[in-house]
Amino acid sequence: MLYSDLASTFDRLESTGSRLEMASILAEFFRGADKSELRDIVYLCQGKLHPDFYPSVLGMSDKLVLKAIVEATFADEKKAEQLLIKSGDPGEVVVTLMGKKKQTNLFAFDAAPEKGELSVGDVVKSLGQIEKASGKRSQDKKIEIFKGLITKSTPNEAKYLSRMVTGRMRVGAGDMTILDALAEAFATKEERPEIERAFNVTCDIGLVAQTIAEGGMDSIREIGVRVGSPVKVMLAERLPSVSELVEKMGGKCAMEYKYDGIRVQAHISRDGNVKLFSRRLEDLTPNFPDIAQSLRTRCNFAEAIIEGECVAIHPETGFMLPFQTVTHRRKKHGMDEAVRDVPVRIFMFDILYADGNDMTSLPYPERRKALESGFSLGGMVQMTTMKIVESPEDGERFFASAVSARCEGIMAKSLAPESVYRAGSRGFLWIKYKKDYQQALTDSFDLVVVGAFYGMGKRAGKYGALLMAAFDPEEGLFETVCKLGTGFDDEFLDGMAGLLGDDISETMPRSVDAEMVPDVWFEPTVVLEVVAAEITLSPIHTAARDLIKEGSGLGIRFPRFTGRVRDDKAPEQATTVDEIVRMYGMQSHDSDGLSSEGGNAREE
């Protein structure tokens, strides 16, 4: 297939803001598309040339993109970084650029046919070799494999090159988009959650559509966990109290420890080696390298996948400590310092796999089982404290002794034949309960920053106030929810500029519902933790905009950063507007108060 056909079919998604007029886009491309490029084909749609979980990734810097950009298009330099500067998308730089030179009659690319010659095999094998480039001379090597890139490229396809290899790649197919075009091009309505299923058993996109393509819904259908592919991980509901969850879950569940550390799922294989991922899918085995052998010395599986909570102790006194003091494992430099100073154990509490046999849909009574039996327990490896209890008096007591502990709350499960582990899924078979929800509204809030406002008196020159959105899993968009402008120390204003500075778009990004207008406005990349007084109608923004009431959306009053940048989520693992709908239903309010944001607000 040739490449200027991808290219084309790019304009057409970014000339739409309706995900289903997108999906069916997608369907209409994969099913005319050779079903062996296909897996190459929807990773290249997301800017990618593998799962999420590989190691290596596809970029390069703007520097070096506009160097090669520069060289393969005979410009004059200071005038291209000009128009980068200007327009913040190498991809329009190239445009611009190749469609001067044609209007010079000086450039080789008048010579070209409309379309390319570049095959969708060409680019794979040509991003590769940026992506291996190492030693020396690897930014010289990078250099001149993209520009040979641009130099067999129409301008259309030289656009999508350059964002695709700077991590601007864009346009709006987006993992739940691609999975709806499958069942489009492939399959039916009906067969779209066994799709998704796969898809989160495995968090690979290219390996599901591959596999559709080829084998339809009965290929699908035995695609299972694998050691070495992560899984997406089950999630909580909330509930407001201790006797409302027990009453939920029929009088009886079981309730462990929330630990306050980094979630890991943890692949041993058989030949020895131990994978640490993030809930985001990162690999975190060069941060725990303590853990992850002690996982495999006392391993009673050939292989198994496990999840845990890595949480940090004390040296001396063995008491655990808060998530802050974990972070430090996540550095990128001096880990060998780090493992020593920060010490670590594993809390497990689940098994999705071992020896061969998928796990993940059996009862929670029978995976903790296994799970206590499949470990010498010890040293750095240790089960989540546990207990079943049959009354909200004893559901208490243990909620008491968690916090005793320094845990951050509970999390209860259920004992029930169908409480089996939903993949990628959020429900009541698991409902967490934190010691916040006796102090604040019900529970932290993890959003999204989509936009920055420029500060005034002490903090001109800088962004005094980011823009934060929820997301919306249906419509694929982020939705706003508050203007955070407070729980920011002097530190984190110097570096917010830093954290943000990859991401900032010019317009409004594809995937971003606003009312409210920033100064500077962010693609959704970049996860705060927030705390609020309370939810309440919004005039202006968006999430769940006439859900409750016409003309009004959910926003947080009183929001406040925590401090905590939740690096260990990915934008879609954000809080979800369904939660946030939730959370508003808990709540004792005034159903007509407005959001302090707004011209009505409601004071207290």
Second form
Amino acid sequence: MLYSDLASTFDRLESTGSRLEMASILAEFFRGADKSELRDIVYLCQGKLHPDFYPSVLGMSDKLVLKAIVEATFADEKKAEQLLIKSGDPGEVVVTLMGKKKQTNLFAFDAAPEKGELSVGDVVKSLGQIEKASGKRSQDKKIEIFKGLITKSTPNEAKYLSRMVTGRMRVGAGDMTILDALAEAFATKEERPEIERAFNVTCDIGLVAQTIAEGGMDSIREIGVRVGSPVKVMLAERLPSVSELVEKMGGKCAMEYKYDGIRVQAHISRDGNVKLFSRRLEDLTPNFPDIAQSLRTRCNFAEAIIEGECVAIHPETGFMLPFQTVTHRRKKHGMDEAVRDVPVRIFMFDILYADGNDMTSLPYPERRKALESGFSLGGMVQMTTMKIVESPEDGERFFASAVSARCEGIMAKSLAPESVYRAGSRGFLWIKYKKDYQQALTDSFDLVVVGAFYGMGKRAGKYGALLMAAFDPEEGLFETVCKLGTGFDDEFLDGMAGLLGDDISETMPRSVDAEMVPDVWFEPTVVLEVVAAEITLSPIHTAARDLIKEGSGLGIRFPRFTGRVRDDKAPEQATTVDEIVRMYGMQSHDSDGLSSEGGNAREE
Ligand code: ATP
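Any chance you could show the form predicted together with adenosine-5'-triphosphate after that form predicted alone?
Now the full complex is given, and it begins with the chain already shown.
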């Protein structure tokens, strides 16, 4: 397939804001594509070459890309730099520069014989070489290869290639849209959940696309959990009291301590290899080599996938330490020292696979039993503390013991026959209850930064407040819920610009839905934990707009940053709009007057 066909499809995707229409455009394109190329095409639509858990990432700095563009178009370097500062998009820069050359006829871009003949295969091959380039001259090699691609490209192709290598491919082809498109192209709407299940247990959208194109729904149904391919994690709902939680579970449930650490999914292979994935699919094995080794030694299965929470432990007392301590294990440098200085334990709470058996379809009690008997527990490898609870009083006592053991709260887990492991879903089979709930009305929120406001007074010259959004997976949009200006210490304020990066935009990103206009916009990437006093109807915020009241969305009042950057969460794993709606439903609504802007501007 020609890359120009794919680039034209990107144009069509960019020209619509409707997810339905995007899915139809993609479905039509997927149907016409060569089956053997579909996997690569799907990755390219998302600006990638591999599934998300693949260790290396395609990436060139703006500086390198600009250099390649300048060399390929014989443009003036200063001018190219200015164009980039103005637009912030190397894709636009290359289009402008190629267009200029054509006008002045200095360089017959569109007349070059190979223009528009780049195949998808050529592009994948060259981008793969860029990704692999290493060693002393790696930067020069990358420039050379990229320049080669640009020289063979039409301006439109060059636009998307430049965006792709700089991590700016945002044509709207998110996972959910691609799954919709695959269902439309190769199956039926009713079969869509089964396609999504295949994605949730493999986290590989390209594999799912290739499987359905080549083998149809029968092959999709055969896709199961496999060692090495991370599974989307199961998540918990929340309720405001222990008694409601026991009631919701039908009067009887398992309760486990809720440990405050880092969730890992451990893939233990037959060959002795262990890989630890974070919930955003990063490889955490280098951060917890001791845990990986202990799991292998203590695992009685030849191969298994388990989940647990890694928690820092006081070296002398053995007490669990706060979350901040275990984050020392997440840094990029000085890992040897961190491993030595920060002892950890893994508290295992689930098993997804063991010796050829997909355990995700077993009910919780059977999984728990298999996990307990599948390991020689001890040392760094422990089970979560668990108790079968049959009354609210029992539950309260268990909660009190969890808090005195320095845990965050409890997780109630259903014992029902249908209490399977639901990959990638948040539901009432697991319900969390945290000690914070006793002070505040609701759980903390994990919100995404979509914009920033320049500070005033003491904060002059820095960002003073942030525009925060929740995620709406249905629409694929980040919808605002508050302006956040409280809870930042000086160190955080000083580092805020660095944390948010320089991917600033003058216009609202396509994936954001906001009415409040910040001084600068950000592509949604950074997730911050926020606590708040309450959720209210808001005329200015866009989350759940018109859902509860015509003309109103939901905003959160008196938001405060807790100090925790949720770098273990991708923006799509932030608190969803649906969750906020449910949390709103759990509050009493005496105070539901419309506040002028969610009530939080005062907080700055
Ligand atoms: P939170 O911010 O409350 O941890 P979350 O969005 O990260 O929430 P939830 O599914 O809401 O995830 O809460 C469950 C999280 O709690 C898991 O992701 C896991 O990291 C952690 N956890 C700690 N102890 C347990 C346990 N016993 N069983 C399951 N998860 C546990």
